[in-house]
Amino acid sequence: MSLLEIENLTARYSSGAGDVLKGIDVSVEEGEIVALLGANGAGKSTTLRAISGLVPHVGGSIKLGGVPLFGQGVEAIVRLGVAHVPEGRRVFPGLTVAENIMLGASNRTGLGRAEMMREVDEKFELFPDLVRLRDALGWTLSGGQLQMVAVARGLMAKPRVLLLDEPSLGLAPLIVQQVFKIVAEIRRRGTTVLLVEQNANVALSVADRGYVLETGRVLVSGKPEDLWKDPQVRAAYLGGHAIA
């Protein structure tokens, strides 16, 4: 059984609107990085929001470790082991870096302050560029630094699966490479990752498998090397370039 199993998922944001997702099947094994790829409007971010309980009208099924997520509240889904790092980072500008990271543990009951601070220190070990910024306010950070804070905050929830939505958005290429090295390290340390990314080249460089979405449906899925062998997929959805 897969850690995360999505079957025949449909989703729309209002009762009178058309479906954004039209019966997709996605599975994520424990310990994998899986990438959701495709053009704008393909339904990638909606898939992550449906997993997190943020889409009001859904059908099909989503299970985490065999436990159905439909019908669970957003906070309950977090407690079951889903952490969602949304597009745009959404770091609180008036809080320090350390305070922003601590907020990720807000749904963990029984966590003492000493243990919380130990875990915050672990996140600074994972993101060494943030150490000197520990007491800096969120509004003073660059885009790359904000992304690192957002991912560190997500990890504070101790997730079984981490959902990352467009982590490279708006970042310089050098910073993108740095962020994705951290994504690979997160998996190495035992956290499963489901990744939505426009930059297919860098996403597939770290992913075990990928799904290419087109207008709410899965067009093709497979290992990165298999996706790159399909010239139509490569040209239309993956930028037309081989992985460096």
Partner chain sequence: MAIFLQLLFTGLGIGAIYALVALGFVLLIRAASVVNFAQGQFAMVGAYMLVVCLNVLGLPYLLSMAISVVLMAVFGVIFAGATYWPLRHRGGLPVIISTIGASIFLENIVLFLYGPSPEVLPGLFDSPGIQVGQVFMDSQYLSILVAATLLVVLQYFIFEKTLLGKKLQATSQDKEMASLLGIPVAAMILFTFSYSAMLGGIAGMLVAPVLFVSVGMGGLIALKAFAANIIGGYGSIPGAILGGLALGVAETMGAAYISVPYKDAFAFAMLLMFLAVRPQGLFGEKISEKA
Given for the second form:
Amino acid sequence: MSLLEIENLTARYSSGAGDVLKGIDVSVEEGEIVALLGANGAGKSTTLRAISGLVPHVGGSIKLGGVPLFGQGVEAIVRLGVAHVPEGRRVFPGLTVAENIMLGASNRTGLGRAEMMREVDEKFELFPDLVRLRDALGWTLSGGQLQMVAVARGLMAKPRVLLLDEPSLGLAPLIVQQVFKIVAEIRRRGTTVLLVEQNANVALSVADRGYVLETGRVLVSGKPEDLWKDPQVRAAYLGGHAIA
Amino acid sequence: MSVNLASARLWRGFPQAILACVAVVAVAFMLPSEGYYLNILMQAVTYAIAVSGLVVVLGYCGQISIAQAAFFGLGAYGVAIGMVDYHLGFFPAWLCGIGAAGLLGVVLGLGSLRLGGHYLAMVTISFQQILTLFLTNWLEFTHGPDGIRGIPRPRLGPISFEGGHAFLALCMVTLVIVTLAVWRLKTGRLGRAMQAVRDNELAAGTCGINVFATKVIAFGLSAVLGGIGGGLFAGGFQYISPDQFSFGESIVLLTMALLGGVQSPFGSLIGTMVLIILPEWLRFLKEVYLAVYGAAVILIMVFLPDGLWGLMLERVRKRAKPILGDVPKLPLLSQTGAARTDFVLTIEGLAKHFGGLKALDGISLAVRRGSVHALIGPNGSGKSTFINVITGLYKPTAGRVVFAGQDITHVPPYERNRAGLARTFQNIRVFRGMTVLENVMVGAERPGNDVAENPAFVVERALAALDFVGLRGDAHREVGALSYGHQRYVEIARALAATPQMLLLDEPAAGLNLTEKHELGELLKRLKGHGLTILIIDHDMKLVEQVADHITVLNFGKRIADGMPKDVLNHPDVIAAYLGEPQEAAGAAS
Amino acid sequence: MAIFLQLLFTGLGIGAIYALVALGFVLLIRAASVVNFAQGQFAMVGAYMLVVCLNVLGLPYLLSMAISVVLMAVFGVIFAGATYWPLRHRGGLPVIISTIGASIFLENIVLFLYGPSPEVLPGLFDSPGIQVGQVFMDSQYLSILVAATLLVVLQYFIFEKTLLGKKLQATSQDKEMASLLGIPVAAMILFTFSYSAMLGGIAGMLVAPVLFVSVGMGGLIALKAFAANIIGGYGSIPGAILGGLALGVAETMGAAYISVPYKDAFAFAMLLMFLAVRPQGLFGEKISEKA
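Starting from the form predicted on its own shown above, please give the structure in the form predicted in complex with its partner chain.
Up next: the whole complex, starting with the chain shown before.
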């Protein structure tokens, strides 16, 4: 049985609107990095939001370790072990870096303050660039720094699966590589990752498997080396002209 | 068709109003002579006039005023002081009171309406308190807490309003006229602008509406209506004192409006009648009646958001009939393009910095007249910032924007629309409280549009635009009842009805399903066929390559490619921007 | 000079009351985007609770205050349940109107239960006060200033030094993200209502011996607190405190040197002046413009 099992997932944002997802099947095994790829509007972020319970109208089923997630509140889903690092990072602008990371543990009951601070310090080992920014307020950080804080905060939840939404968004190529080195490192340390990414090449460079979404459906899925060669992937991003 | 439409609109409601006048005069004279009935009705009628002011400011324009009793008081004190101390006639004194209310309303509005919605609430509460202080303490002018007695009633030529019945008839006729005016306002150009402001300030601004001025006018009108009611109140009761115009009374007036329904003067009329008569019936409640008012306000907000009138309308809402007959074709090519510049939009060195972040870093771009120009780029490349600068929502850090030969770099959004720049929004911004047709009429009414001054032509133009996008059959439906894709068409129709020189489409395919995307592509091809200049921003490459003549690609706030679609989409930098750098990324994996 | 210092002392005392009410007001704006027009009635209800405990039940002063504060905390939750919860998804305007309704309801239900005649409360201390140099420090004003300072320090401690405070701040900055971290957002908002009601209630209890306790006492205090909030900078916590103090001093001085009957008009005149000249208030916006 897969750790995260998504079957025939449909989703819409309001009752009158059209389906953003039209029956998606995705599975994530323990210890994998799985990438959801596709152009903007394909439904990648919606899939992650549906897992976290943020989409009001959903159908199909999502199970984490066999436990159905539908019908649970957002906060309950987090307690079950889903940590979501959303698009745009959403680092609290008025709190410091350390405070932001600390709050990542809000889903864990019975965690002592000393223990928590020790774990926060561990995160700074994983992200040495953040050490000197420990007491900087969220709004003063750059895009790459925000992304690192957001990932560190997500890891504080000790998640069974980490949902990462567009970590490369708006980052310069060099910073993107840094971020993805960290993603690979996170997996090496045993965290399962479901990654949404528009930047297909960099995502496939770390992923074990990938799914390419187009307009709410899975177009193709498979190993990175197969997807790499598939002309459909290119077309999904750049349209027919690019392959011509 | 246009002739019929025009004349029907001009006299709309007049026959009913004349009948109503006759009826109310008859009722007024048939009442028993007992003061009790006269007083109850006098209060109800004068209050109803003031409450209809709240319909304008709160119902139509969505701004909270909590000082209606203060404006009511200004009207009343105008009549009382004018007649008793300055020996003016009733009508001149009344005008003074109304003028004072209107003037103060406009001044308060100018001071607070540029800021967020709750500022007006606070400023009006403050004003209410200050006025009460003045009425109580400025003995020489206001007679202080004892109030003013012996306010005479008017004569007008041979007609005397000195008797109770006659004066009540005057009040009731005024109420009929006010109700007619407020009802007609809702479906007129100004009223539509107010509702557009209420539903979506941003979209209203990009439809050429001066949002701030519209709010000030709405608030000023509501103050004037308060003054009209107050003046009649003073004549009706012939005695006034400061406590009749206190904060508590403002709340009573607000409750009346909310209970009846703030979307219609008929609603406010019902609300007023109910709340004047109800306490009379429920005399045992006397001690707690204000507490009941307070609780009622909460309960109405929770259970009756549209008031009693909204509830009744829901019961009797008829299926709206489609509008038949031919309408002239949409004149899509701009008629105002006197300056034959080759380019409609020219942008030079445009930059926008947020602190250290360079969201736009010196972009240059030119849109040729009659072409479809696409602006693309990965997420976070600066496209949204670009649009917000072009449409005037952000001020650029540097650079120049020239539109149709006019430098619009520092011009507010509504004036850009007036110059012929129409747009749609990524997250649909329709006016939710209005019908499909009304939404598009707001677009057609852009100042400077050829049809804007003639209501019949506005309807025709709006229908033509709806016809073009295939939604004419839905003209009378609430816009919120349409599917997401059709709401986007309403936005496009709203923009087309404004006869734009250039149409700016901000991610029109976002949120559409596959069929809808296909239909949108067909619609854009038809628009292109008519020679309309379009600047389209989208992620959907299939859509872009179908319609674009020219593509500009942004990444990290800079222009990385510009040219014909085929060249641009095969440009290595563009592929790298979208798919990432293959070799480097592969290196990162090892 | 002696008179000036004396007025300054009194003004700061009254200003501290405005500041406490304004503080509760700002917390609700930040946590729940609620503009609560019944904030002043929190003070009135608190004062009447104290009246009941002291004058009717005859309990000792400090015990009465403690009981009243606890009751206010419960009251805040009930208030949120009635005026905010059912309307929380319908935007700002319906909630504003419903809190206006609540303010009218509270005033008149107390009027019904307690009658219109104002109640008199004794001061917290029997001693009338102490003379410091040329200034006579009234004991109740002194208590107000001490209590307000303690509350501000306590609030600073809660918000800056505890995990609860951080969760409250996170909730006020980004509700969806807070809930994605497992922070119970609804509980945080209810706590803020409760805390805000306590602050208002304490302000009412402290000011009760200085003014008469009447059903109308809250309305004016709330309006001054709103004004303080605008003057200090909309939604700013230090702004609310400084704005409140500034207003208290300005109106005390104004009453002494210019006109007594128009004392209450100074606050509003100041408000209108700020709106015209500096609408962002003393402290303006904290977070910079970043899309």
